[in-house]
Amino acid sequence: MFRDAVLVAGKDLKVEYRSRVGAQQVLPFALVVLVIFAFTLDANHDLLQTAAAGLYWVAVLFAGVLTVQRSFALEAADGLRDGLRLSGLDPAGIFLGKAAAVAGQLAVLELFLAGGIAVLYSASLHGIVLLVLSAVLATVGLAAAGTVYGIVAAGLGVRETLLPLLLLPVVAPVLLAASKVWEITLQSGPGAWGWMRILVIFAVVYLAAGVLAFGPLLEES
């Protein structure tokens, strides 16, 4: 399973590296979202700093939807998804590989966006260990949930609009918990670990769901 996951993740990341879609389209889109928020709230600097964590994760979430759509759009043409079914790869490995590729792309994106909120919102990024840990858990949860709902939407019509409708309500707990952890940490307040538990539970649940259900979902897509 893990060998298959490495093969699938390597394939997806290699395609993205060669296409440069993430660097040329997804990253600029996410940065533009941060810039728009900065201009909108510029009149109230204190509010901008307070809302920095939430705005950061909203930008990550929007970019995550685009990344998941791109991941499954690559296999929509020329019967590539049929080839994936017939490849003999473990469906759980395919799920883990695609989720790992999405998570890797999101991790790079999050590094740039963290610099963006530091510059645009004058946010002081202290409590780095907690910020990184919460970001890792949130990224795993987003990637796992996105991969599950990505394969559901892939087999249906108008998937470009269907995926956000399916995914955004489901990942709302991740958006809320990650935003709260970052807000508390950036303000040096207590209580961040309570929200971290939500991130852990969400990531574990969707990783388990994907490993168990991806095979049947792939066959129906």
The other form holds:
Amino acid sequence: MFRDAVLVAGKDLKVEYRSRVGAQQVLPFALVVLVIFAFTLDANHDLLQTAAAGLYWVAVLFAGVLTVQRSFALEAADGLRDGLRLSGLDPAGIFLGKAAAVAGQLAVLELFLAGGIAVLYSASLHGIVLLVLSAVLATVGLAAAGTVYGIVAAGLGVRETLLPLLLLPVVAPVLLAASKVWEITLQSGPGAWGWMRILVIFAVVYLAAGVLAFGPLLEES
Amino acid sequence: MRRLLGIGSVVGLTLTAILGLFVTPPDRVMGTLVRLLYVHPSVAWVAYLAFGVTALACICYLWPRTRAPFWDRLAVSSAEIGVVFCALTLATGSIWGRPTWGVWWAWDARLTTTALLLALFIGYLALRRVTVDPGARARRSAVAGLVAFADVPIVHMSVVWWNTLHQPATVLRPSLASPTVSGSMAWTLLLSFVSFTLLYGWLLMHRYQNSVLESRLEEEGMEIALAERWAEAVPSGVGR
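What about the form predicted in complex with the partner chain, after the form predicted alone?
Below is the entire complex, every chain and molecule, led by the chain shown above.
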């Protein structure tokens, strides 16, 4: 299972490295989102500093939806999904591999966006351990849930519009918990660890759901 | 059976309306607004019941030993009714909230969870609508429905924490339980629960029947279309 996961993740990341869709389209999009938020909040530095954590995670979420869409668009053409089905790879491995590739891309994106909020919203990034740990957990949860819904919507003519509708309400707890951890940490408040539990539970539930359900869903896509 | 349920729910709802509007007394604090008590909680109960039935039907469909088209049809029928009643719950709650709390919407845990629940099941119905092949639709939507339902406790837990940690009660929240409901009010409330549940059963049976007809149309539609086309084609074909 894990060997298959490494193979699939390697394939997706190699395609990304060669096509650079994430680097040249998704990342700039996410940064534009940060700039646009500043427009709506009237470039008010105090307000932006307070809202930085939430806006950061909304930008990550939007970019995450695009990354998941891209991850499944890779196999939409030329019967590539049939190839994947016939490859004899363990479906759970395919799931873990695709989720890992999405998570890897999101992690890089999050680094750039963190720089973005530091520069644009003058958020001072301290409490790095908590920030990184919560970001890792949230990214795993987002990637796992995204990959489950990515395969649910794969192969449908309307997947671009359907995926956000399916995914955004589902990942609401991740958005809430991750922004809370970041908000609390950036303002040096107490109680960030409690929110970590939600991130852990979410990640575990959706990793398990993906490992169990990906096979049957891949068959039908 | 269906007719009985229909008559029962119509009679029950009419009685609830009469009792609720004319017979029961107005509340000391909320005045005549309290009459929403005979609509809002029972509508919410039907919404949760319907989503619960959908989740159970999804499980039964996914379980290999109980897999049957029955569960798939039951899931979609119940989910549609659930979405309507969930939207009604939010609407009646808003109408109640505006005069009592002073706002249309409060970011209270129960409200937020209900709103996300509505969004999750709207997504479920959207997914069903766009998947064409019946087998794929049944399996995909069963997984999607179940995974969405698994999210509900996490959503609830997160919004409860969000609420208790960062949103001290800013609006007046008259608790339903504290002014004890008694006498004619209690009976009317009970009647409204029973009638709305009967209404759910009635709608569910009709909607189920619809989905049986829909799938028959899907199966036979092609044959009918072919037969019609043949009937058209034969005379001109002979002429050539």
